[in-house]
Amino acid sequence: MKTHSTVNPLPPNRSASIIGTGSHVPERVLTNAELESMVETNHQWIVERTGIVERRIAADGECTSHMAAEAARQAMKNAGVAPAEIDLILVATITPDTVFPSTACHVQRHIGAVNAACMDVNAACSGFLYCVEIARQFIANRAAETVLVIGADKLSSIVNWQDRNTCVLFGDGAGAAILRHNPESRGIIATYMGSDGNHADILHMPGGGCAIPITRENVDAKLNTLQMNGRETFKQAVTSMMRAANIVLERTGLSPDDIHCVIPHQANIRIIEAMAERMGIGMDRFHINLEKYGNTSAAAVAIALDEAARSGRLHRGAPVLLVVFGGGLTYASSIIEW
């Protein structure tokens, strides 16, 4: 007699939506006016070509992993998430606290979540949504009920303070969120990841990795800290963050004006005026905060989302897209249900 075996098919994936938003920037304000005395510059010529006002400096003892703990403690307060709850903990970060354990390790002994797997993530400023893809597959494939998802970096540890080119950008912050399974909503509907390393040297860090080890001659010479090709990095980030908008706004069948709010990385506001222009759209529909940052690379984006989560800019059920740019070069962008 011959008999059949059943195997039960899989269950379907499962949707992963963003139930709660945290952040954190350090006390210490540094205004143009003061990075007057330490540079060639001036607050004009900072505001014409940025748009930055001021930004947020991380006290010495304040490490990566201290904001990122403070926003993910914020993040699961508005979730209503317990730090045993958490399965996966995902940092993106170029200035990790250490080469190793990962900053993620650091965050977890800081928040008590003793049942997650921890794990750094190095995007560049694209990291948060890297990130949030990853917490995404975990969640659709059933491999995490809960993910704590933080973008975090303490720029000005690796800034060069001699640069009026770079110094004037940069700040220090940390944003994070709790995804989840939510039945009733679609969540993060679509996301697009892209990475282009024949461009990896219009921003970088040369020293500080195997290549380049520290030694106090490289030191000397600047070459642990950030170096960028200010024309070519802004021409590749408009082009780059309008590819990745226009493939998820094609995958989910939508079309700018579809949009409820823009929410893009905050590096200039000259990038963020062109993207505008192209997807045709008021600048009213941006959430800008970089005037009060500046770019605090991974945690940018993740601040921003916090900001407008918080202050009820994001409607139950409205289409929100997210995109970003950062060295490497990478970039990414999300549509999500909020």
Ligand code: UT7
Given for the second form:
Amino acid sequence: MKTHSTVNPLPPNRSASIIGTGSHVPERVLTNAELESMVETNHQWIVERTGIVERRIAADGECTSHMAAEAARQAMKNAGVAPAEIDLILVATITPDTVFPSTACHVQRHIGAVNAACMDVNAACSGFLYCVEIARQFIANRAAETVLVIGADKLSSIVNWQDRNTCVLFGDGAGAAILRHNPESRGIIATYMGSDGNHADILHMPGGGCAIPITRENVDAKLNTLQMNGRETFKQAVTSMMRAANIVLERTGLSPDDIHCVIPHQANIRIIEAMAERMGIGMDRFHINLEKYGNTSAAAVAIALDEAARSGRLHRGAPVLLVVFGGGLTYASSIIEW
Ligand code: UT7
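What would the structure be for the form predicted together with the ligand, given that what you showed me was the form predicted on its own?
What follows is the entire complex, opening with the chain shown before.
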């Protein structure tokens, strides 16, 4: 008599690897000097307190889905994947083109990925890693072969340009990755995702949903713009990202020293410095581009990953740590064998 396991064997889970990346930022550069004429700020303060020198701002009519599609085209080219091969499109964004349909559906139309199921994920700046983990699960369980993951945001569309506490920090952009099983790589070795809704109010956009709908009064009161308690967010960012990093290090049995390259969320150079100090590794181990783009929310870690990969900084087989933090609060980390 056949045993249960031989009658109906469960297929073993498969690993998932990033087989190609891409990114796109808008042409328009907004410098710190220009911001000096918009709000009471100065280049020296912005550089010293954040590390940001300039950021990119999308044109009117240049939507999140357009930047996302451009990043996706590059990732597909880099991976050697045709649009029709994509089974699933996941877009991490908090600035969707439309409340519905999803930005993923708009991207599908732009790139002609006719065979894909499409959805957005809202985990603020952590969204790209959340999507990478969802993609990994689909691939591991054989629910998808090829997944396109995108982090894209047009934060300039929800920034209050009269609020110096926030308007100097953010920029627009998109980063993309194609995930697939690669028998020659362990791919994504471990991921950790966490959230803390108790701190929802320290970084949020209060208006625009059903709680505070779009009315003339609410828009005039700037409730449809991003609001942040900077100091508290800073503290939570360091604590949460360290927690996330430590958990995946523990799960993989790796020490910070074993990590070839850390790709962190690009919010503030001082957050990254605090992490380097706590991890006991040099800043040279971190891939940083926030001086050029500011904080591009869900796109930040995806753009940095693409840049690091294209620059030859990531070596085959070497462990890479990605670690992110965002509104929600949300945070996540992944260790990837590149
Ligand atoms: O992606 C989501 C995650 N986001 C983050 O992780 C952001 C985390 N927070 C931060 O990066 C920092 O808290 C900020 C960059 C937002 C602010 O830096 P800070 O060192 O925490 O400054 P602060 O908020 O404590 O403000 C210090 C001073 C204040 O003046 P007073 O009250 O001491 O007179 C601010 O009004 O700096 C003033 N200030 C500015 N001055 C010039 C705040 N923004 C500006 C500005 N230019 N743009």
